[in-house]
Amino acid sequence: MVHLSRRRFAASIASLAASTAFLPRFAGAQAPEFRIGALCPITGAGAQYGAGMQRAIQFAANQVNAAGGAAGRQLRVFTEDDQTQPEAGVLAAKKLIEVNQVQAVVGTWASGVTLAVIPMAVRANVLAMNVSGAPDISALHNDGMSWRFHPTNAEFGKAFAAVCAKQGYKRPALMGFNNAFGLGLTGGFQAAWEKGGGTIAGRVIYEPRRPSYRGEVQEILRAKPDVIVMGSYLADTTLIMREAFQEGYEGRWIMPGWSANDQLVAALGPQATEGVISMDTIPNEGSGAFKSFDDEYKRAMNVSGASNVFAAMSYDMVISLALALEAAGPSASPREIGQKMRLVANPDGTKVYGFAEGKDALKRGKINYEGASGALDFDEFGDVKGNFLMSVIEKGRLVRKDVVAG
């Protein structure tokens, strides 16, 4: 009995020694990892951008980790698909927050998803970063807990109105998807157009997932517009344009870049899409941050980073978040990290174009991260301005024409 107890005692000591050999990794040798939830539209209306956004979030995190982490903390990315649907987005965010225990949810694209996710993130003391446009998102900034890396739809609408005026159109009519995005863009256009003394020929708000929009098309054509301004996605745009073409409409169209693209030409053909004006935010192609992003994006996706401005914005989310974490310190809460965002992104700090450079410059004071997607000068609502690229479909190809300053 004595011999057996000694054997058990020796085994227990060996087991304890083996287990405590791993304790320093968690008990103080280094700060705990910082967990990020990438909630992107892998399927649904935003699917053409979602995979690239998700990859950009991951390779931005890799860059931060390669530079020693942010405030000594390595970044770990968990991924979920919001399906470009609020209901699915809420369920995915719930998993990221409650199961994966992330401290930031980044990459929501559709305004409906973002509006649903931000309140639950804030309640859980989790940062939320998005590329959505609905004006209502500005009210959810909540003392630095929500940050938008895309111009508002009101700003988009102003840019549309500026292009319409420059092109000499007199009778614009509006067709908008019945959600926060569609209402925000067409509403922003109308406000800017009427402020400039113009009048709207007609306006139709339409419902999602309809097999046909012929009635709505006939209604808008009765207004006899010379241009139809769309607050739309690719699938509904394809149906509406096909039916308008069949009705004999010969006027022009102006719409977001995620609707007027190569896929639209492939679906409708060069004749039906000739002259369509595409408006999109444009990356900060002259910056060092864009070069770093572009190099990684080409390796990951085999196409230029300029093809996915939302991926550039997602990349900037991680870099600016990591710089804010570096500025706040290893034990900072998400709210404390959010309160450092302007310190690392807004003038008048030292301009930097990447995490490693910014991390070093922070030792000497305030910095101004100039991102791959834009200047990232956040206003009091956590919103940014942006420049807009005007392209025109000519003979089946998108041709760059002009840049409209935000």
Given for the second form:
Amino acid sequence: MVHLSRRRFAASIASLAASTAFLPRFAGAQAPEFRIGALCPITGAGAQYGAGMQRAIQFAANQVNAAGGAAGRQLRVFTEDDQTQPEAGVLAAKKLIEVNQVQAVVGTWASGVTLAVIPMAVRANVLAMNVSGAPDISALHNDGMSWRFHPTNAEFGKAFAAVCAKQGYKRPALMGFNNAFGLGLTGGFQAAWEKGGGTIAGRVIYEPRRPSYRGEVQEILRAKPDVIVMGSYLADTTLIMREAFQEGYEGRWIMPGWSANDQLVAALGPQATEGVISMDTIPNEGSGAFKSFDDEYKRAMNVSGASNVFAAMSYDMVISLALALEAAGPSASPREIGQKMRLVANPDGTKVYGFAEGKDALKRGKINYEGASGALDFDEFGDVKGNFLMSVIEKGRLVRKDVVAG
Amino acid sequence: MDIVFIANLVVAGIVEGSLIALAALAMTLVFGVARFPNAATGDFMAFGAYAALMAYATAGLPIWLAAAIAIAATALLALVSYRFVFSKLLNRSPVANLLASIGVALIIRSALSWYFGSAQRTFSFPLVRSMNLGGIRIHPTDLAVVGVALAAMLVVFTLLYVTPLGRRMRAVADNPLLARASGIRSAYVMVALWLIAGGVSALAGVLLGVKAIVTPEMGFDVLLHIFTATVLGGIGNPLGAVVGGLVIGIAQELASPIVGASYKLAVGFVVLVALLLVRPQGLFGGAEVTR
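Structure of the form predicted in complex with its partner chain (previous: the form predicted on its own):
And the full complex, kicking off with our chain again.
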């Protein structure tokens, strides 16, 4: 009995292996397919965005394929979960590169994961695209191998400082999650704030995944801040805000949008969250690219595409990558494709809002893809500038207030 | 640092420490009798927290009843894991059992995140400000956490040191062969052990969930603290585990203004290493557990 089932099992594995081995050969009748590895945070701190990002990458690839592929090549997406952890991310990237033989790894979210994956990808001559914020990532552009679709954390911190100055706060205190994002945001805030002549009342960098942050909160409250600037995520923010409320803090908060959201209100109630300032990178809501992204996103996820700016960025990764591939030609190497990114996305070209339109316009010259997530104009480090939406929680609801340019 | 600030840190340390102590108690019990570090302790906690959350938030039961249901459900889960996994490995090495417990942990965690999703949940009690006792701030939740944890430890200690069942458990812990020769049925002791370990873990999970948030990883995230407390107290020693938890909790809080909050976990290990250099068997560990 055991013998039989084991044999059957072995046979099924073998046939599975055989079928996947033959698949590319059938598919590659003309130009070989272009393989993309979608490496998104399906579990861990980024889990609330990862699934949507992965779907966006898939339907963007479907759109490209429906338009006849890029440079005659069909896109094929392989998916992996980076677990929002560098170790898991590196292992998954290794698998995508070595086993699936992808030519681009797109969709890394946490800075720690991105920082670990880029050098590996570059060594393997594979393009890397991320939505991370750590300033250090700018140094890994590698002449067009790594591209960032999200503004840097320092930019985030700068926008926070601008808002705090405008609101008239005098004693900001900083609390940062001990990772590239938390350090980058609080560092960017401090630099911008001190440049404007202000001083920081206090600063605490804390460890993730603690059962309590009471000691940290007590330390920051001793500085008597009028606003607490958070470089944080949802789980730690929930604990920190609850404990600060219990300790009697009555000042304001300013934090990224993934911390100050409906789930935070659900956890803490409207009283403790009243007046929290939420800063978000926002999608390019007026653009045609956003509309076609949004339509597909609603179909795939049953919620508005505006709820997941990272999915819009992931969508843009595939569309801009496909346009660059189209411009570089079917036999271009990943590096040659990377070097076409600015040609298809930066100003001076004809503005386009989707792959089919861009493919057509490319025949006549330079194009400027205006993405679903933003204008998508890359600087010399492969970074984009974002727009930040400032919202305030009023009676348990996020109310849009202002757009701050990055 | 003024005295009020230090006192507040000590309070924070005691609250966190008693949570860790309760979970460490569950771990050390299993170690004392079944002789392996149960890596699924944290995930029993998470299971208990979700069970209580279901009973409290979904079924609308009062929190004490929800906690009781969680304790029963997790005790049953622990018994099931004993029946189908650990009972098969009774005479294997501790490493085999440890690896099996990691497997059980992964299964529980994956099942939780599959069924409940990875988004955080909370027991939504209305927020209230802490009491201010001359600058020392004490929150009702903290009082409840410490009170319930202490009461649970008291119950477990009574069970261990007063009842015949406890005597049998301690006999098996001291010397399984001699215990069997004296007519103690080890199967019976094992069932009791796993029920208690599951129940205690569940209660620790519910308290942690009430104080913090409920996620599938919540128990795994504190597992390192639990291990540290268990080793610090002397592996297999129930009183040691409790004291170890409190020592770790208070030491971490007191040290963090000096070394920085990001080195909290490291402080726990420094305390552990320093103690093990002086007392290799841990705070309360006897010679027999160090062999």
